[in-house]
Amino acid sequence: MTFGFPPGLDQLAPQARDLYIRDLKSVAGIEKLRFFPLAVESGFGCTLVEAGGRELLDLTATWTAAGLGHGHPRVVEAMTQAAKRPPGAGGLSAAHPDSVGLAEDLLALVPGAGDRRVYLGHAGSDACDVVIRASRFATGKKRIVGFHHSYHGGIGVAMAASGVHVEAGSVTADPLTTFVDYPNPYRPPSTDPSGPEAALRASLGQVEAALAEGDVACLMFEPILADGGMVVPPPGFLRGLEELCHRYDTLLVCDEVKVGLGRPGMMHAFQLDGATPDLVCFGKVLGNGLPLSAAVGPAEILDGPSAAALLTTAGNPVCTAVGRTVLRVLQEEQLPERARRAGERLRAGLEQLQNERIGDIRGHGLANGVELVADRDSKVPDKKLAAATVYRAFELGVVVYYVGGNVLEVTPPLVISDAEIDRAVEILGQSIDDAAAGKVPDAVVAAYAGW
């Protein structure tokens, strides 16, 4: 191995090793999220293959952009038939069937009233993004309430409402935007004794009081805070929002671009609690894969002004007609209602193993978070244990990432099987004990940094 490198490339095949120094080498790392020396060269399914042929079971999908997986063979028809004859190569200055189609699709499957229009993008952090602005530009109001620990997008001001972003300081904080505590049932306020009612209480406390503040162009919201560690909410804090900001006259925005789309066990996650966003943000599997990204709400917001949002391969031809089949196969072969018995599953098989360093298991349908601790009781985040975790899941064949430091995220493709379900069990069980073990060395560890 190449001195300088990171350890632990040694244990690649010699193919893996190769292209993983190539990267090193090449690809800017500002664009990097590494948790172990990942070298992959195809995919099928709930696998991913290694350069050199090893096989991994992928409970990733790619931070829930493959969500039909890998190589889903509608997709694939899809994209090779759209590719033959494109009529251009984006929705700029042309409308063609698939760009229409999928607002139309779109508009039929997201819940709201009036006149609607449909945002066409390239990921959710740019539809996260135009949001914001158009509904500022709209409104005429310029403050932003966001929570900690959210995640919004990784560009513009999308990246500003991000906690996540602000928090790392990898962005300058937005003294426009207005921070607010997201409601953890697991971690509730430690002077209040009553747990999940207690968060829930706080949380809408710092909402109101922001938005009592006025000048609030938008709230912005996950229905399940993902890279924040996977928190799901109590009930009644989605409806609580959407009471709050009709109260102060201020958009509700939910971003589902993580876990939206039949990952949550019903197809929109905000529909969990009731309620009905003014505007919804898209992206991963929307695509499942392939940049497409889309906001939906109302013709007011997203009408004007006129090319205030240029992206020229925005709409294109090939991505619209794979969104569209997308949102056809979710319906079609019913992975929404997969995803709930697949989830149900998941994390019976994870509560059996017993560990007491699983502080917490949580989740909707395939949208999953394990949090490790360092005992129950005290229920110490330890971040040093999910990290020389996921490496030792990797080592054993599985594909998942932590987030919010020490929260395994259990994200696998919502075409899973009950088999798949069985052993990703298996191998996270027996990733968490190795891990506490000491099994992965820290200098192994430490050179893969995640967030």
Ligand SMILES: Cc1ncc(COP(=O)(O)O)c(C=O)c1O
Contents of the next structure:
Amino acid sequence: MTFGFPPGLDQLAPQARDLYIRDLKSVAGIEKLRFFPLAVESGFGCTLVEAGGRELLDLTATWTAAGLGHGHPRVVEAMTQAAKRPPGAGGLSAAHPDSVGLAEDLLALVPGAGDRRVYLGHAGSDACDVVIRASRFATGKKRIVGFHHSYHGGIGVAMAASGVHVEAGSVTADPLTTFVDYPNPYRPPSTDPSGPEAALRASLGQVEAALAEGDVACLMFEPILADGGMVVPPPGFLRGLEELCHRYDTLLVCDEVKVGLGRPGMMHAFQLDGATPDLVCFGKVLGNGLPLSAAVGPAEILDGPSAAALLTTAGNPVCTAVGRTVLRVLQEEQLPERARRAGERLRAGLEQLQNERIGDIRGHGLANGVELVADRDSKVPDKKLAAATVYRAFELGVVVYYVGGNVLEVTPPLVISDAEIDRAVEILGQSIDDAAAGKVPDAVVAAYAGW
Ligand SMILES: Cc1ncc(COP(=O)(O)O)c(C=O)c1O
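For comparison with the form predicted on its own, please write out the form predicted together with this ligand.
Okay, now the whole complex, with that chain kicking things off.
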């Protein structure tokens, strides 16, 4: 073992090991979430290239940010052309064709009525944060309703209103946020035998009670609870939220940052349930790896107060040129439809896996979760197995992470081929089998805390 460093480094190529050790010694731990010693030099399509040259199949798309695949030629071209044209920064104090153009493109892409505006930012975090602050300011109401195990950001109010962060103790909960249960069809309330319907009723009941208390500026929700465990809500959930928000005069904010823009097998995940939110947040794939986010909503919410959400390089022309290209590629290459078909093939393959520790397989398009449990009867979540499985997959040549403690998150780039899907299924199956058979030593897994 390399003395003083986490186990597993000895198995890496020398270049990967050296890079990982330099990273350990230089980059702050506060911004790391590691599952195995991944040291990447480049990538193409659904492939990540480790330092030293080993090729890995990427089932994460970098937490969905590289949704069009690594180094998509049209994205590279848009970025290169934009970088050659000054100014290198814009938006804050000047209009620029690409930032204005991206805002117009998003207005055309997102359903909604009346006079609307687009906030352009750097990350899903600031888009969600700004929407919460703007909703409070415009409505004069102070409370927010959100969900346990939700994720809306790693900064500001968006972080303090994120169940995942609050539960982990990495931030104090926003004192004016009420957290309620997200409906989980696999884990409905134990007292009710009617399964998903019971989960739906219980969740909407809690939402209604929270809204009825009054003074709620907005309700924040993820159309699929992603970092909380890739939980697909029962049909009717989004429409139920919409109906309640209308009844209690509360803004409905849909956070599409992680699973939106083609990944669910349609352009927007809120379309799964035919709902129309008041505000929608985007990030990740919008920049295909460059820092870019957006929020779309009513002018009366997003126009004021002026100069209250200032990031010097927000809306910068390189990122917004890429954002425009991403939206075009999504439509021209029919990636939502490709994601729908690829997801069906992926889930059909996963369903064939025999391991009894697979409790549930769920998803829409290429937003998928594989929940690992102690056994199918007890459904006890098996976090250790999830950690060992992703470690073993890395050894076997696949990059996959887990969310919600025990759920493998399978979110490859939308351009994944059938052959890559079949390879993914095979290696995931092998990894679960090997991890369940104890082939990954506990000490190795323990060194990578994950979350
Ligand atoms: C649903 C959701 N919203 C917001 C964010 C924050 O995005 P970012 O990390 O790009 O700031 C994330 C990140 O995982 C997310 O999953």
